[in-house]
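The chain that follows stands alone, in the form predicted on its own, written as structure tokens.
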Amino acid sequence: MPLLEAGGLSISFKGRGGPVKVVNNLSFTIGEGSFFGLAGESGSGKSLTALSLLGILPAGASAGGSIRFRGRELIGLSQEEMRSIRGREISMVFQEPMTSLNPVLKIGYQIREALQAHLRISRKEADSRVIELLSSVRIPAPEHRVNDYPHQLSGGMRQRVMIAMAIACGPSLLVADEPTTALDVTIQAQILELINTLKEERNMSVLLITHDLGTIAEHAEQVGVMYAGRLVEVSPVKEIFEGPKHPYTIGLLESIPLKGRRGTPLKPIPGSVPPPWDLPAGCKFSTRCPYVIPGCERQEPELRQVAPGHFARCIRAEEMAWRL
């Protein structure tokens, strides 16, 4: 059994003509201990599918079809049913810390909070939990820095923070949104190591979503591309870099800075994603799409297996053959 399974999965929001589907009918499994990439342009719907696994989808927007997280539908719980996953269970690292974390309140005091909402331990017990998890998230002198406010402390350490607040009471997932948006290059590769290394250590699978394929090819082992609020291609890492089946997904490699390419130009996909309420009929890549014909503009393609784990949502997959 999967740890966490999403079947048909969808968001939509309240709109003037009714409901507008942000993300329709997504499906994927994250396994025991596996590290899952989910990528993709903004507005693709990434952000959103992590909140609903969470409960804390943004107020106006509902979730239909089913997550189940170790055998147990998640979908249709009470707040309190969750409350008790959420924290305990599943856990999330957001893009900015600095609005994620209480201004006036001392970090200690945060991560102790999380301990006790969940763990039912003593003060003196949290108190010296909160220095361990600091010191195994790197953080130096942790017991100085347990009466810091986040203002005090650097882009990094505040994500730092966060991740240790995240792992308090070992869950068994880790979505990580975007953790490393507003960080310099070396802090991100500090971060993304970090979580890795956690992940190792505690058995614990990482949901890690981003715009980076750079970053999920260093780090996952599983990926899926998002595009319009739908799944366009899943497969494992090396598969999807050496041999991608869906043009959306070349297009995203085409434009990535690569080792040994230096002066050829990058290759940008045209246009932009269009709104969710003004999606084109067919294939909802086919307006920004080179290798498109009339049959994508007919029907939307499924998504289908087309190699031994490797799904793609393109009626021209098997004619793909992409290289550097």
Contents of the next structure:
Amino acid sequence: MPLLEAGGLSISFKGRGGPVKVVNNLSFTIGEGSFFGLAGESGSGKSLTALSLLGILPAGASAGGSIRFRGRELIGLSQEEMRSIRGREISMVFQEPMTSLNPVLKIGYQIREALQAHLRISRKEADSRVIELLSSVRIPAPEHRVNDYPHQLSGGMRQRVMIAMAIACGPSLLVADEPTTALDVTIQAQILELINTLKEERNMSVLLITHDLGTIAEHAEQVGVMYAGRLVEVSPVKEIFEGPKHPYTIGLLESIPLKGRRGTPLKPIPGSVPPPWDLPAGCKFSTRCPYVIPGCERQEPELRQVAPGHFARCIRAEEMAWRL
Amino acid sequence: MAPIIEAENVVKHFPVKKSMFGKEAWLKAVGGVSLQVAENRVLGIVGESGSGKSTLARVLLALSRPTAGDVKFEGRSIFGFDRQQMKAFRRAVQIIFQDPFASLNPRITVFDTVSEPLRIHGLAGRGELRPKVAGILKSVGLGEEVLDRYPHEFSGGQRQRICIARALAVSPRLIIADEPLSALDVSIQAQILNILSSLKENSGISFIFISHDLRVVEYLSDEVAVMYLGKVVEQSGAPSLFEEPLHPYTAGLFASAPSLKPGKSRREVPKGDVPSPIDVPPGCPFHPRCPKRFSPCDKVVPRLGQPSGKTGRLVACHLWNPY
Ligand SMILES: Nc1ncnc2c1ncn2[C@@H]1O[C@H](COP(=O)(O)OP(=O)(O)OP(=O)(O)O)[C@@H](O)[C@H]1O
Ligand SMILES: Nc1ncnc2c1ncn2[C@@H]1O[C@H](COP(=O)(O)OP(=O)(O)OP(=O)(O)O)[C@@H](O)[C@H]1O
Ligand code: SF4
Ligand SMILES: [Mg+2]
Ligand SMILES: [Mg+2]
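Please supply the coordinates for the form predicted in complex with its partner chain, as a counterpart to the form predicted on its own shown previously.
Whole complex next, starting from this chain.
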């Protein structure tokens, strides 16, 4: 049984003219101890998907379909039931650590709170766990740092503290939504290294959302690419980088100025993503796709298996021979 | 070739309150930077967040006065310009910012946005304004139908094109682009990159291109300056820099950018945190994180100089220049 299994997951907002579906019929699985990287256009629904796994969708949004965690259905659980899972079984790290840390509380206290929210342990035990956690996220001299307030830490250290809080109760799934976008270039690499090490040490699964395909290539085992609220390609990392099957994924890879492309024009995807209420019938990428044929506009292609373990939502997937 | 713009030992310090007792300290945002940009060349500036790139850009644009040092435009100090000269400078040097959402006035149309600098500088008569603006928009891939629309009707990439069009309207000599791509999707970045690189080919404009994305800098720049804690630590022609980074920080920066090869690659990522620009380490600013530091590094400030046998390259590192 996979650790997490989303089936036909949809997320809608109340709109003036009825509900607007922003995430549509998402199906994917995250295995025990595996690293899933989720990429895709801005606004394609990555963050909402992440939030739905923790049961913390914004007001006005509702999820349908199914999210099974260790076989247990999460959609429809009460707030209270969800609270016992959130932070304990599934936890999350956000892009901007400053907004999720309380500025007036010492970081040691905040981590202890995260521990005591779920675990019945004494104050003394919690205190020593806090030190352990801080050193496991490679914060030097943790016994001194516990008394620091968030503003006394660098951006990279704050993100380490957020990770310490997220792993405090030993979750089996860590969801990280663009955890390094706000950080320095060299610090980004350190944080990803850390997340990967913790994953290995603790046999924890990771769902990493990022628009940096390089990061995904380096760390992820399984990759999902989203476009207009849909998964358009899901595959093991090697296959998707070595032989992408969906034109949108190909377009993303072609957009990156790689070594050797200097001076030669890049091949951007023409146009931009249509808004959720104005999507074309048929394939949602058809208005921008260089491979479009009349059949594409007739009905929306299924996300189907086109090679072992490799899924793509394109009627022409088998013909795609593009190579990096 | 004479440079268009030239920074001479530019220093910019900001006063900050350091302790609760109100003792004043200085944040050394830019610590003595010299660089030049020649006609029709692209200078890329890379570095960590907070290394002083935007602060330097503001000084180059005369939006902020340096604490020390000077900026020369076509050989003359921009801080000694009279009104008339400053007006000409404001026309010759344009800026494109990171956030195309914040840098367009939501209440004025695309036509008004792009034609405004033309009117301010009296560069087109009433009758020619519209065809002229349409022509500029066309050069960034936007059609005439956008003229009477408002910024909110456009996507991020389209808005950034409108910003570029506005900068182009006055036929500038130099465009300073401060992270012009980082708010955009990868697929849209490529559209803007193509526009910038064709402008470079066809317009004769020079660029200062600030970015933390090494791939983009490599793609577009002729020269690259690498900044760390307010200083240029390495400067060189782009191909040789990317071929063989000399400064350990440059090497670390390159190592931090993952490739697109699936799977782990062993890379030497710099350890530790970036120090605060209020407490810049003594000696080489990079020494606390440098895997190659040796005896002089924590004491002697390395000078930016050309290592022997490395023509056209400048490095501030004791490994390369005898101290
Ligand atoms: N509170 C909200 N009310 C209405 N629509 C929303 C709300 N939050 C998000 N949306 C819409 O839902 C869609 C998906 O948003 P989401 O934040 O999940 O995108 P994303 O893939 O995470 O994008 P990004 O890469 O920019 O973070 C977008 O079209 C967005 O406009
Ligand atoms: N007006 C100001 N007052 C005080 N400090 C400032 C001011 N402007 C910039 N700084 C500080 O100067 C340093 C350099 O900032 P700057 O914005 O130039 O960096 P940057 O290299 O552009 O970074 P980024 O990549 O994050 O844009 C930072 O520590 C910043 O906080
Ligand atoms: S189904 Fe057709 S339109 Fe859609 S991505 Fe594939 S080729 Fe393009
Ligand atoms: Mg998001
Ligand atoms: Mg900046």
